[in-house]
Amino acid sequence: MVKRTSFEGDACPIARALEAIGDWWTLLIIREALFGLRRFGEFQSKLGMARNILSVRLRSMVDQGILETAPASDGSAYQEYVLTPKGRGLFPILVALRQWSEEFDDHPEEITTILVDRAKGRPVRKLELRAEDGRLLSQPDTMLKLRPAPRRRSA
């Protein structure tokens, strides 16, 4: 098996995020967890993953603080995988990926679901990037800027 490059400690926040969630299985597990799956067998059945791959991914997601284990909610001897705040924070990323696919997929007619507001039943608006003052931004309106170095305390 080819060893994967590690981005741990990279200065780029995108590379650092990919260290935690940079494979498709992880994102699909998160998708299913957001929709309520909690047990190993549920993930395995829904995603059709090999048990060993699922086991490694779930363990990694627990280690990364994306999921945590909890006793089964039905009181059985099983454990469940529950999204942490860090894991739930990935929801907008999955929505952005979904909306990107809906816009640029070669066969959007094959997408059988739409994301709707649960309270109103209406489609969710496209995510937007906005400035602090509310202006809509696109890529040319942004740039990367170095953060000031942290100030050292004098002894």
Given for the second form:
There are 2 protein chains.
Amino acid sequence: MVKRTSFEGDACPIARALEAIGDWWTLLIIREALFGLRRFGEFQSKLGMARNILSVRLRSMVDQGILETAPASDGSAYQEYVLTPKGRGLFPILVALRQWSEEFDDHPEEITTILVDRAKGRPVRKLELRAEDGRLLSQPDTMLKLRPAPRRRSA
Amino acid sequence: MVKRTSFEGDACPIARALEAIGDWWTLLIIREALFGLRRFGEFQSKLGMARNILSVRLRSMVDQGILETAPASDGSAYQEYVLTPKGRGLFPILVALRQWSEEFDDHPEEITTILVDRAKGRPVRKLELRAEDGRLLSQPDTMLKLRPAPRRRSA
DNA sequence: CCAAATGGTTTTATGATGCAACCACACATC
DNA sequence: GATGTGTGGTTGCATCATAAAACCATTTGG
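Just the form predicted alone so far, so send over the form predicted together with a further copy of the same chain.
Complete assembly follows, chain above in first position.
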């Protein structure tokens, strides 16, 4: 067994997320889905990716509850792939990736889009991490704590 | 050329970020580095990953300016890998991944850690995306806008 | 100087990915 | 209802990336 090591069952939530969406194309498919793409062919032509891989990824995301298949929408009998709440919940991850590129990419001039507030058309702020009481936190202000084990009835 | 398609040169900042840190182990290495790990052996034993892959990843991250090698720190003549500001800038991405797992994972009880505010020991809030004027934004409140092309002297 | 630990590189096997060709079904046309 | 076209995939095959283990060089410790 030399398979790509799986992070399934790992206690770290980051590893668990990567297990779900860490594949090469997955987040880009999500990006397009958030944009409104729904059909197999739309994803394929927009992303230019191999169709077999797209097929596998879509099925995997459906299995994980990130996407679900909807019977139709424009009348045709084909199916569509739409984001579930779990899928839409990936939005902050995409924003974080985008902002990191915007801030640190070596050639930021090649980035041609900006994420703006729809109401005002103005760029959004950077993602903010805050404490319960509202203080802005950066990494050194945080730490990891063991979660108290949930009560179990028996050993 | 059947190589894994590279997103390099893609105008999408998400694709660019994935090109940099979308590899299987990269973000977990960053996670450990944020935790304070510095040495090759520390990463290897903590993550349990193959040493050749670790070697390639570390070199790649150094090349990209995410890590840098420091000559020593505990006196020994070995080198260490420490995060640059660009590397520390990945923190929000890790937080976003963590929070997504916490919220949507099918077995959240297996997640044993929580990210807390160091000062109070209380869990942090969810990442917030805000408009310039401070309004909280969710995905439908946002849109992508073409960035005005930066002025070029000649065609 | 010898032994063991550290920090890797090389070798080899296998899984993942990409590309192209193929197939099945839906839908439109006659 | 036979024919043709587009959508939505699956199947082979070639190549790349990854994993595991063996190997090597340097450092540290005795």
